[in-house]
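The chain below stands alone and is given in structure tokens; this is the form predicted on its own.
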Amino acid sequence: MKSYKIACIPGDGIGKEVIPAGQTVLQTLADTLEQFSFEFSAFDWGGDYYRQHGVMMPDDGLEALYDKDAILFGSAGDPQIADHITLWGLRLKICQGLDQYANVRPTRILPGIDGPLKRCRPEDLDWVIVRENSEGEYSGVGGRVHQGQPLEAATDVSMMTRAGIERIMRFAFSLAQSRPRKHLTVITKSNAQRHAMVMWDEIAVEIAREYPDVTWDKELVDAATARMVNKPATLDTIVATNLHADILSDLAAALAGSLGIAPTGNIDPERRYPSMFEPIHGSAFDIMGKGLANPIGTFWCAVMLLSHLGEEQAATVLMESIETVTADATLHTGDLGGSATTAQVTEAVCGHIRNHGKIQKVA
């Protein structure tokens, strides 16, 4: 039996809360199914590890992680601390120290979902978008001189290599092709950004010959979320920036009904380190601590976590328990507008697996 080693962080706020939950939900597939078991080590990092040693995580964290097989991560964000001291000095730190340099967000409508487009059909809104994490935007170089006076500048420089073009382009044509449309849509703003912009551009032309099967087209970034809004049925699989997807992924979460459903895994396509995996949702300081906090977003992040093992009947198994737990109304929680708990969501994705469990032992 294959046994796994999970790094579990929750980090801040709800992230507390939805991590054991996934933990839970992970460890009742591993009883049920019997066919892998998990070691679970658990991490406080975060930001009261912040106030009591000055750093979100310690400068050796990362090598504490090496020798793990996945990562799940809660949420990194505390109102007492500067958002990029929590960003920089967690998750950022993270992925870009194990080179997690794919970031992948899944977004569809689950059933029972009643997302905010009326006049659209499940089945038309089923992206995935690929999020190039390791440069561009937040590459985080640039600095600040004169504080305080009147000529204070700062700059914030996009950086953006080939080589982080080009594995990020191919990771996503692959994508695609695994895909039953085989679609990409390339997101720009090449028009505006005259630099990296178009050497991103250029070299989306280069790999597309790699990927003849692949149909592909080019959209910029601003259009993009008009066209995500009203004709959600002609994209499928999207590749941009590490801002622009930042941004792209958040609105395509809200159309598919809320951040707290969503997932994303941070990946190392060459498995050289272990991948995260996380909800989109953020630390939700205001109903910490209230057992308000939807963890089908944790949940589903399992489902890719399972996947990104080759553990795919679990992945399967897992995903059907979540939509059958979607479909109830009674099992929403506040921001899917009911008044689930995260123990009464968990208890019941549980239940189902373990009916599962008992369906293929009669069987």
Ligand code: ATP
Contents of the next structure:
Amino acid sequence: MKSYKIACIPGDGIGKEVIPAGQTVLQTLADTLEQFSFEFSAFDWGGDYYRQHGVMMPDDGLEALYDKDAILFGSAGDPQIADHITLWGLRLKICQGLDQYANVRPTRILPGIDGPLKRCRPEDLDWVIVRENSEGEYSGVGGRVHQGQPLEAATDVSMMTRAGIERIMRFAFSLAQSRPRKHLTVITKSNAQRHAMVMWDEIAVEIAREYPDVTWDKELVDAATARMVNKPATLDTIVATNLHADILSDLAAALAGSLGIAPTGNIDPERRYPSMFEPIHGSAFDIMGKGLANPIGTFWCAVMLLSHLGEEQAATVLMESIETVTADATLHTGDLGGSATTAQVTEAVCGHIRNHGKIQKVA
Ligand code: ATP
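Mind giving me the form predicted together with the named molecule, seeing as the form predicted on its own was just shown?
Starting with the chain above, the whole complex follows.
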């Protein structure tokens, strides 16, 4: 039987509640299906670690992750620590250190979820956003001088490389090719940003030639926001730079009903390093410690993690269990207008997994 090593990094806030819930669900799947097992290791990195050690994670922390098959990550964010420290000190350090250059965000309106778009049927909104996750606006290139002086100046340079664009375009075209619609929308801003974004557009044209069965179009990022709201069915797979996709995917999550549902995968497509799966919500300190966090985003991450490991049957069982639970409004958490707790949603999903196992054994 295969055994997978999973690193669990709850991080801050509700990450400490949803990641143990995700671990419970994965363990229930392993116990029920009896096809694989998990070896979980927990890492206490994040805001509390920073208060004790002055860093969000140890300098040699990445080494402890190299031999893992995947990482389940909660959130990084702390009201007492500047956001750029929590982000760069943990999440980006892992994404960049493990070269997880493709950030993948599936978005759908799950059964029972009431999205804010009046005329959008659930089948109209089925997207995967691919975010370039290693360079662009978040490459960290820039500086700040003359701090506090009238001459103070600061730059954040969006650095884009041919190699970086080629690999994310190839990944996005391949992903589009694997989906029924076989359609990719390339998000750009080359009308205003006339260097790197023009190169981005040119490389999209070059890579598109390798995928003759994939149709594709180009959309300015500002126009893309309107298209997502007004014509959601015209979109399928979407590729965008680090900043553009960061913004578009929060809009996508809101259009699908709640931040609490949406998952994301930070993928190293070449599988040199473990990939990392995390719900897109942040640490949500307003509800932390109350047992009210919606764990569905983390469970959907677990589906992505299982797919990444090649455990498609387990991924399908978990996704079906999630959809059965979201369809039941009595199991909605506060973000969805309900009053269910993290524990109730987790137990309901585990119950469906166990039922599935029983049905399978009888068959
Ligand atoms: P951060 O600064 O770490 O990004 P944040 O609290 O500013 O975190 P989010 O956590 O992304 O931002 O979410 C904003 C709000 O949405 C939260 O304050 C919370 O009320 C709600 N929310 C987010 N995720 C969930 C969830 N999983 N379950 C329930 N409510 C959630």
